[in-house]
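Single chain ahead, by itself, as structure tokens, in the form predicted on its own.
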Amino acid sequence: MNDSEEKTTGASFAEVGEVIANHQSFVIMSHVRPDGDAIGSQIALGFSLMALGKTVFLVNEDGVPESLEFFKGSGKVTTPPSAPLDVEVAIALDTATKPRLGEGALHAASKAKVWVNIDHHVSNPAYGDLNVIDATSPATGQIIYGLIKALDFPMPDETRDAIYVAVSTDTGSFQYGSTTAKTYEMAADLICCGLDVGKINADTYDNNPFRKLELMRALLNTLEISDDGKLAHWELREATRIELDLQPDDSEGLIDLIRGVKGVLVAAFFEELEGGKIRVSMRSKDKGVNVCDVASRFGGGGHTLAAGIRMVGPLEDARAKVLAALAEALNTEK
């Protein structure tokens, strides 16, 4: 057992390897509104299993975001088919709760006899038949890397590049406190395997559509900071989303701009969604302010320093409730 395995809860890498060895067909899924870690983990594990000769379907409820279409192998990720897939095993990646896979993805995987759940969210309730949950890992992509290395699985170019982007995007380009020595060792190994760091970083971070700049301008016009300077928040209205013709992933990562303001300990981003739902993203700089605990009060979850909620609107009500809870958490900061 390697160090990565020792930190996981539930099934070992060897047990997951046994399931993979004993079955031929797989559907690999990740959460709705996928980010780099979600899609990257899917592609990484999927192409490794394909290289083993397995039949693999990569399914995401919302498909691949425009910003991640540069991934080698991204064309293999599809939205759910109308009929259930004829597969033996369903693998959920980077998805804290089963419903977050989406109704279409769940229907596509409904024939699977075995469910494997691989994730790094501390709030994950272990909904699989086999669960590999490592809340100390900075990204699910790093768990997938550990799995592939532990089982001596193939590392095709698609897998190599996808792992790097998965981990880079979930660590703020290797800046967050969750980044470990093993993260850098992993990155070094991927470079030794032929990863082109300059190109892949440019594809990941230097290829934004102009509408994202327009979105930043709109968000800045809504920015508010508490009197003590510790809590910053902004909001995105559905009308702005329509006016700017935004894509779902255009807002990804923007919360880090206000999180990075000097003196700010917690940042919150409120977004109006279709159907009156509100998406709340929260980031904390201080482990004494656990935003996952705040999120759990409203049915959300995530990590100590990064968490999210989907709740009923209107936005004004959701904002008032969440800001009150965050203010309380800040007042009891350890």
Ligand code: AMP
Contents of the next structure:
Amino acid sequence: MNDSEEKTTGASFAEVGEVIANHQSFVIMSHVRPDGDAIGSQIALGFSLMALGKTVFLVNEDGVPESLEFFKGSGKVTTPPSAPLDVEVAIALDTATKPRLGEGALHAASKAKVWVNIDHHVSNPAYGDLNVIDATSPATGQIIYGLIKALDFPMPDETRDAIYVAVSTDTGSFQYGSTTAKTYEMAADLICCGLDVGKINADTYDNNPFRKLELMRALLNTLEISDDGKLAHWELREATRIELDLQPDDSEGLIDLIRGVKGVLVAAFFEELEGGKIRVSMRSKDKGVNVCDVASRFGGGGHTLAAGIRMVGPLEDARAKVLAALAEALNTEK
Ligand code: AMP
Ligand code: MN
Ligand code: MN
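Write the structure block of the form predicted in complex with this ligand for the protein whose form predicted on its own appears above.
Following is the full complex, with the preceding chain placed first.
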């Protein structure tokens, strides 16, 4: 994309439909350290386009994490090939900033002449040629559902199940305030289309490796809470990651344990990554305390109530800076 060209923001589903109708080959990507919404949205849109007869590559910088391998169609998602793919269109899903697609994925997509950016992060700067950014949607998977319905695209089983998991994982099992009537109507429709609720929820939530509990125990040993009880945090050191032989997705969702404590308004998780960078994960229970704003101050982003940062270490420094910013946000709570 040429930076001097005007960018379309808030593209309609019909405009995205035109791009799809007018091209044959696509690479569909999502963010590094993918979650259920990232991989689910890729599979959902990818299998629908394949059912339309399109040539589709599903690429993720880090591949499919072990906890999401149960997705029907997950075998189609690969890590980036070393040479750029011969594709006309690149589609980024659930990815707040272009660099969060990862260097390898960006290289794989470098021959694409049209970029489509579909996301629900309020901080997304609309980096595509066509951008569908709906910050009112609880998950990118729900936007994909809307797109497929609006354009009357096929809904193979892989797509149906992937949409459900994408939305379920991004809404804390249809619990967060972002969950709307549309979300439940969508889930009902997917069940009418043959989705097996019991099985898919068991696959998603009752399938944890034992080491995830060991991680929980290690995290609990680092748990701290502010004097006023509003800010709780814990951390994961590299030594623990090595000792427990952890996978990157083992910590997925654990922050909800401290978010769930009575009186806690903000939860934060600090993790040492290989190479010395620090990953910060934050959750707020109060819209007056906007963790996306705090994340943005350190080059991160996300949503008002759930946001993240990747910043330079060491962990002590990153933790001190972010905790100070969070304490300030709590003190100026709107
Ligand atoms: P996490 O705490 O990793 O589950 O992330 C919470 C939300 O913030 C998710 O929607 C992420 O996509 C988003 N997010 C996490 N890290 C970053 C980052 N470094 N930049 C922008 N958005 C992020
Ligand atoms: Mn995501
Ligand atoms: Mn998402």
